[in-house]
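One chain comes next, on its own, written as structure tokens: the form predicted on its own.
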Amino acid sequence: MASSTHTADAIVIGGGLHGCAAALYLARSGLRSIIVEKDHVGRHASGVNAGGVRRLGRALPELPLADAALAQWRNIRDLVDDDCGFASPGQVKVAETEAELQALKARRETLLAHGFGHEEIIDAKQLRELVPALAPHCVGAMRVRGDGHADPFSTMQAFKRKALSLGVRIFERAPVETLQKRGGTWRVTSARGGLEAPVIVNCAGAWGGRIAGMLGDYAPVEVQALMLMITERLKPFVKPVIGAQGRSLSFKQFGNGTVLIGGGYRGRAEPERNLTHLDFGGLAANAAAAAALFPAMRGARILRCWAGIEGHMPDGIPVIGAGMEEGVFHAFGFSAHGFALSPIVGKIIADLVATGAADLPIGAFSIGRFSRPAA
């Protein structure tokens, strides 16, 4: 065998939080992996979202993966030697009018109606004595209790030293060329030479429709690039993370005073180019949403906006599970709320590979959800 060829039980295409996570799992489980990235570790989605970690509005599939990994989060210490920045102050999803007052009760209906009872329903009394600095014009919410938040570079940097630290090999700007089986082995070709094993995990984020492609699966990822923006150092006024019912916002300040504003708004990605555009406009519509619910945000300065490039999964639900072909494992298109879900998805992959077999459901996940268009 060739001095450049390295060989290990898995390759993690990837080095984002799941990557990190799947890798790090892995190793826990006695197999030796590497971890393949283009660029280097955390540089898109992982590295620049919001850090939400929530249960608050996913969607029904998401649920069960959710309550496991809020549990992992609540030990993120144990898992990865640092806490990541996590706190729990819940999270809140105001209503600003009656008629959405009504919709987050019929969500929190349709909840228990599956077994789930985390999202419960506060008046506008209840709602101005845990979030006085809301507008007065609020009339309710949804509150999640022990929702809350992460810094995603502390935990991105936590995953990649714990991996580190349990054998994982990680070759960083070292983009995939080349995807072949040959009997029972996978062969990857790319910058750092050749790699190979019989299990391939894809986590490429918003280049994972292009390596399932090369394995033999299709999914259509939309390539997005969600912007957000940090203000000045304020005074403390608000403890839970902020969305709303009929705005797109996710609002959040930090212990040092900064505010954190985002909510889906989209720049425009060129993911063959790894840039992002911002859309000042959205930043614009996006600020003056902050402000309509907090006025102590008028006025204050914006000091950083970027975006990062994520891919979306035209269901809203990612891709987790098994490939079409033996030795294919695939968790991506987290659709942009996969942060919080990254500890349990790692663990979900190490199982498959490990066992056949997770303790969680999965099914919804299934790349085979996905039909192949038309010639």
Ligand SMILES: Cc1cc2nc3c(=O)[nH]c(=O)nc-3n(C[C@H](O)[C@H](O)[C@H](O)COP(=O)(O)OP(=O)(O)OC[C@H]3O[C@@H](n4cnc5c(N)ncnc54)[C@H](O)[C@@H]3O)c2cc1C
Contents of the next structure:
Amino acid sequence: MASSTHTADAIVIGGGLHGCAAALYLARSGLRSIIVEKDHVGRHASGVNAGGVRRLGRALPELPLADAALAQWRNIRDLVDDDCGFASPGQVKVAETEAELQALKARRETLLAHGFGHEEIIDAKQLRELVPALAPHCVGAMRVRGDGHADPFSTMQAFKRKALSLGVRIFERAPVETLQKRGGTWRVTSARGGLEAPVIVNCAGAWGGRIAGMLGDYAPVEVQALMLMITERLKPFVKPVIGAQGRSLSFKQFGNGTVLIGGGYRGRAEPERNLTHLDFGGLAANAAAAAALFPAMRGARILRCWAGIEGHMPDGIPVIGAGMEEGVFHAFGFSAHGFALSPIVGKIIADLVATGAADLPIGAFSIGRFSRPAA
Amino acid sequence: MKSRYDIAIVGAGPAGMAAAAAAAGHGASVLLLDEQSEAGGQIYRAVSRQNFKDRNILGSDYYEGLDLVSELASSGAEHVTGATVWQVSPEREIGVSKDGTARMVTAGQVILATGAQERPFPVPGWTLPGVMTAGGAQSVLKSSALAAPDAVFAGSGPLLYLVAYQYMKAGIPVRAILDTTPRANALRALPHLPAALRSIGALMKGRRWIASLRAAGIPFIKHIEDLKLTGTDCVTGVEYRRGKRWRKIDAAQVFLHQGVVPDVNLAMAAGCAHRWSAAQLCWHAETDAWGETDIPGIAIAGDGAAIGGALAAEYLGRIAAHGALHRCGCLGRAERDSLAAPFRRALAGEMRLRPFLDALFRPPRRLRIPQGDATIVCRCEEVPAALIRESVALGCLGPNQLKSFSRCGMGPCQGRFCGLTVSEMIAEARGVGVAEVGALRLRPPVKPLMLEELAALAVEPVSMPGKR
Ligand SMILES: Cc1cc2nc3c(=O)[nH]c(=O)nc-3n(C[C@H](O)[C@H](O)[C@H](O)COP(=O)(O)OP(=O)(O)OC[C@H]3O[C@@H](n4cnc5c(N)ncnc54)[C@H](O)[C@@H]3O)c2cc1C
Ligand SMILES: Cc1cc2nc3c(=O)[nH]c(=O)nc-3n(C[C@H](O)[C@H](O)[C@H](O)COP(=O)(O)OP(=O)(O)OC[C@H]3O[C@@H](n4cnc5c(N)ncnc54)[C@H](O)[C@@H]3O)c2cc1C
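Could you output the structure for the form predicted together with the ligand, given that the previous block was the form predicted on its own?
Whole complex next, starting from this chain.
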């Protein structure tokens, strides 16, 4: 096995959601690809995330992508033959003080000025009707209808299955070891032998900066271990996904009754060993935020806490686009909100590979925005 | 409870009690945590407040625990009861809840003495109301003198016979004992018999229990090859097969048991290395001569590391205590070695019987790995065997990956009860060894924790989320 060479039109490095989405769309454009994954598909961020699909609060450059992605999520079955557990009960960002509400209103004005009207402001009474379980001190909120969440596990499996059914080959437990260009061909060595293709797609998530470096590009990825916790099954009591303007919190109840609580608190990552370590101080602060907004949750039992390894960019938006060398494309560093974008980024990458252009603005995500620090 | 101790021990069974008693009195501060309301662990559960007046019911081995309990009480170790440990980090921070308050205690040395749990028994109907484990039945008997009459005991191993014997002594009618020990095991155990004969006393104990049960007229049916529990809302009967023939007995209460395995949950969540034991068909922690794991400062003693029984657990607890005392600077090397020497000798004697018992009571594959498709494997999420086999067919390589194919192991118990079954099933379906498949990794909290308890934890976050 190790001595054989596999050839394809493109080699996708990383079997997360972005790697699978890119390979899937490449296949739809008639391009054969191989995914090389150092562990197994969905082992990292894509398999352990919170499944949030939101436009609320996104950075401006991401909004056209998030809009397009939402349209795909609504019809996700057409793409991957599975509903991925997608539901769209909306997302809500709660204000607990007048000042926080003013900040939300200001944000709404900014978006309106750029032509985005999806962020609405609701008052205390509307908020109470929408989320009766919320603590009574909340004064209002920002609401985005149509936002929601999907089930990360079934999403990951569905993308993988669909990619396979379109002829994508997936090599698991195959870390990419070296990358070399000879003539117009990239040659990759991995534990599963050699691979050759004219195109490399870097979907290596938190490891994307390392792969970019091997391809002659530079991107300062900060590796983070984002933490989440989940409760036992509770009676349904909240429909929309809840965030807060003044606290780090992301809170949602899934259809099976379990409540997922996150908020960007970080543990410690050891990406070389695939390990994460929890910080119970951070989890405690996260739990306190949840308990403050949902007093009825205080007695709920937390069953599991975990952390996933994610790549963060200094400006909080991903790297998407062509690399410096011919035949190199990047999609990594999704900075804790790449789940929602995966279907559209897969399409963008396939378009770039197939036609050299994307039909959405991606200039802000160029890898060229980072400059190598002086040695 | 203080916020820091030189030595902290989790579990107040024979291993933990002995470790705490041995560690105290050498200048080290010693904390012993256990979720039970008194010291004793499994074997000596509730020994210091036993309700039964007649000592013959639970037997003399049980009351031996009183010596350890009083040794602990006078040792100077701080024993906190009702204290549930929900995490131990590699940095030896111990997350513990008591009376609805969670706190973090750090220790220079940690000894995990969390003991054993019963091996899963995933036969059709094992999750029906009215079915419980023999160990569970014994816990209730010891702690509240309650018992269910006319139960069928099914399975194999010393604890099964002991609990039936204790029931009989307590005057509670036992309907039948269905013994699933495979006929062929006796032959496989034979080579280990000469060594075992040197512990003839222990060996005869089991025979005496069985003889007394038979003499009392309780049906004792041997060489049962297959079991099914029947009933719709609750168990109403047991079907069993010997050779080709199925028979049935009515039962409103069934106690299952096929041996015990180390409770590795805290150690695995901490990240301690484990290996698959082909002899005991379970995970064993990798430990050195002092019980220390590959994570410096975390040791494991007693049945939590490998099954050796109560006396071995006690000796291992004392040995681990001396190792920990040395590592925290309270004992010199020579002193450590000489203080531990008698326990090492006693331990060697105690372990002579083990290979024989392991071989004799090795549960058969068909009772460890569900044969039918409908048999439930993960009871929290009601995942049937078929779904696990399908997941393997779809490319699932191990129990942790299984979470993305099914919800197996994602319920309240996090796979504490189905983990072994799942690893063995995946290994069988893939045609590889269990070691290659690996173990289901538990995430902290290893025991459920209330949101408000976590919220009130007085620990500062290492970093605060950046605004996004
Ligand atoms: C706890 C948590 C919660 C989150 N919640 C949300 C949310 O609610 N909504 C949202 O939109 N986003 C969320 N995210 C972010 C989202 O999960 C990620 O942005 C997204 O999954 C990234 O996908 P990916 O495919 O780029 O990365 P990954 O899933 O990390 O995949 C990259 C893959 O590349 C592989 N790889 C790396 N190096 C090599 C190599 N040398 N050779 C071969 N393979 C290699 C890795 O093994 C990995 O499997 C969350 C993330 C985390 C961690
Ligand atoms: C149900 C059961 C009944 C048994 N009965 C007998 C018997 O009657 N006779 C016999 O010879 N052998 C019996 N055994 C076998 C038993 O394993 C050994 O005899 C002996 O008890 C092992 O001693 P130990 O100190 O290693 O662990 P144990 O005696 O099991 O003690 C472990 C202690 O750790 C505590 N603990 C575990 N996890 C946590 C946590 N996260 N937080 C706080 N506390 C924790 C438990 O409450 C327990 O008290 C039984 C085993 C089981 C599983």
